[in-house]
Amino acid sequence: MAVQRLVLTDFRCYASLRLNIDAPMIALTGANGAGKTNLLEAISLLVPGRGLRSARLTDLARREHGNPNLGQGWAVAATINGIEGHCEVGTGISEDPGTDNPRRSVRINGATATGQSALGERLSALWITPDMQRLFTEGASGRRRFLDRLVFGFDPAHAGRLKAFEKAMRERSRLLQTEVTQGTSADPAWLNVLEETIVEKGVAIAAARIGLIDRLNPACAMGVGPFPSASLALDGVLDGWLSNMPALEAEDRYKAALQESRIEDRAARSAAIGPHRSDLAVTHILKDAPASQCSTGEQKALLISIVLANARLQSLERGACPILLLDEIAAHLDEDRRSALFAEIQALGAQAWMTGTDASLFAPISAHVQHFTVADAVVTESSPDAFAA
């Protein structure tokens, strides 16, 4: 999979940009704040989800000093070589972006698509950012989002299930709150309908996560050169039910739990059981230690190992390697791991977009890299000699 042309309109710091890509590896170098990561973020929005920064739609629009309302709409478009061959994809907001809840549009070959799953059917991307190792020590929500991004590469419909689940959860919570705000009992028939949707989507979400982990763990256990082997597991009530009983029995138990916990869930404004409560546990196999207890460098290496294992598995199962978006990755690795990463990217045949402030870090692969310098949102293609500067 590859982006062959990238076009931005009023996106982040870019009023307009068009890049033509003709190499398997792309290096974007320049000072901090020049706009390098914004280019990776644009590509990350060409797959399901909220992109590598999980930003609000309105925050992606271009702003200028003294004119904060400039460019409330934005667009990212690309010509890609994807799962279904060459096609034109795009996403953005353009209709009434000033509303409280603007909608993100998706277009495939000029036609409007019904949802983000259409993007996942054609393209897959994985990314690593400088602060991602913090997901091992912070709340479980970041680890769930990371796992769901891994699932998107194999199951594009996973994004739609998550959206439907979250919507039903919000509506159930709002309905339960009417007993407090209006002093009236929630409609039990409507609660049953919402809880049936929550159970259906929730079990499917958990099953997709479990299925991926079962297939991914053998690849993670192999490791890559100096990158450590990892083991992944899900920790959650619903996940335990699905692992120890038939899916229909798990659904019945989940439905009964929702009905029995309505009073508690009303007070908590959320449900105590479901895929939104699951956690991803990652273990450094050689050290037999949870990732949370590893050093920062080891956590970074574990992340890279997992992402590369996922890319290998996608290559085997889907016949194409995902695009890799690696923000400031080279600067945070020693020479051995940096060389191993470059070698694995080449072995996978992946298109990799990499950023850095020091162009010389990419000198060992200069023959395979298309190099762009980025300065104040101006992107200029450079010659291979620039790596030696």
Ligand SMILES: Nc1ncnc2c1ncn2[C@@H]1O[C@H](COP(=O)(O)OP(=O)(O)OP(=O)(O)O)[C@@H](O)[C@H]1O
Given for the second form:
Amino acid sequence: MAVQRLVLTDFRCYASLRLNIDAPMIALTGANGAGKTNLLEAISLLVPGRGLRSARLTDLARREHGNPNLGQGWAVAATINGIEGHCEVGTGISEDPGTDNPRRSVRINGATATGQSALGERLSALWITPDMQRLFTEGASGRRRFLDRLVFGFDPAHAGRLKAFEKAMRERSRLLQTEVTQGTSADPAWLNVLEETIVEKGVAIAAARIGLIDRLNPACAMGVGPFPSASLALDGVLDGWLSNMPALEAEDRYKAALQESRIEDRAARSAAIGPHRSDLAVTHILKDAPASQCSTGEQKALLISIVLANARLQSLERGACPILLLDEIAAHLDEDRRSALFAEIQALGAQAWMTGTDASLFAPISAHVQHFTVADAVVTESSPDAFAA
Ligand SMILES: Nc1ncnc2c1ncn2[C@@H]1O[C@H](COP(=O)(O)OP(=O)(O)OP(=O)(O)O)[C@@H](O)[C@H]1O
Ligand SMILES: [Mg+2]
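Alright, leaving the form predicted on its own aside, put up the form predicted together with the named molecule.
Whole complex next, starting from this chain.
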């Protein structure tokens, strides 16, 4: 899979940008604040989800100092070579979204698509950003999001499932609150309908995650050169039920648990059980240690290992390797690991977009890289000699 042409309009710091890509590896180099990560973020919005910064849609629109009249609209369009061959994809929000909570529109070959899964059917992307340095030590929500992104690449419908689950959870919570605010009891028939949706989507989410982990573990167990072998497991009540009993029984149990916990859930404004409570546990196999107890460098290597294993599995199962967005990855690796990463990207045949403040980091692969310098939101293609500088 590859982006062959990228066009940004009023996206973050870019009023308008056009790039034509003709190499498998792309290096974007420039000073802090130049616009490198914004460019990767634009590409990350060509797949389902909220992109590599999990930003709000309205934050993505270009702001200009001293010009508060800029609109809220932005667009990212691309010509891609995707899973179904060449096509034009686009996403964005309109100038006047007319609501505080706009939805991003998706266009495929000029026609409006109904949801983001249309993007996932054509393209997939994986990313590693400096923020993910804390993935294994911070809260479980980041790890769930990471795992769900790994699932998107195989199962484009997963994004829709998550949305439907979250919507039903919000509505249930709101309904339970009306008992407090209005003193009337929540309509039990409506609560039942919502809980049925929660159970159906929740079990499907957990099953998709478990299915991916089962298939990914053999690939993760191999490791790649200096990137260690890893083992993944899903930790959660619902996940345990699904692994230990038939799916129908797990569904019944989940349904009963929701019914029984309405009073506690009303106070907590959530639910004690469900896929929103699961955690991804990662183990460094050789050290037999949880990722959270590994050194910073080891955690980074584990993360790269998992992402590369996922890319390899997608290549096998879908016949195409996802696009890799590697923000500032080269700077944080020693020379051995850096060249192993470059070699693995080449072996995978992946299109990899890499950023760095220092162009010389990419010198060893200058013959395979299309190099752009980024300065104050202006992107200029430079000759391979620029790496030597
Ligand atoms: N909505 C927006 N409108 C205009 N500018 C924005 C918007 N959002 C972010 N920016 C600005 O875009 C600039 C570039 O940000 P970006 O994160 O892409 O930089 P970078 O090149 O990755 O820098 P670093 O090397 O520090 O990571 C920043 O100065 C940031 O403040
Ligand atoms: Mg950056």
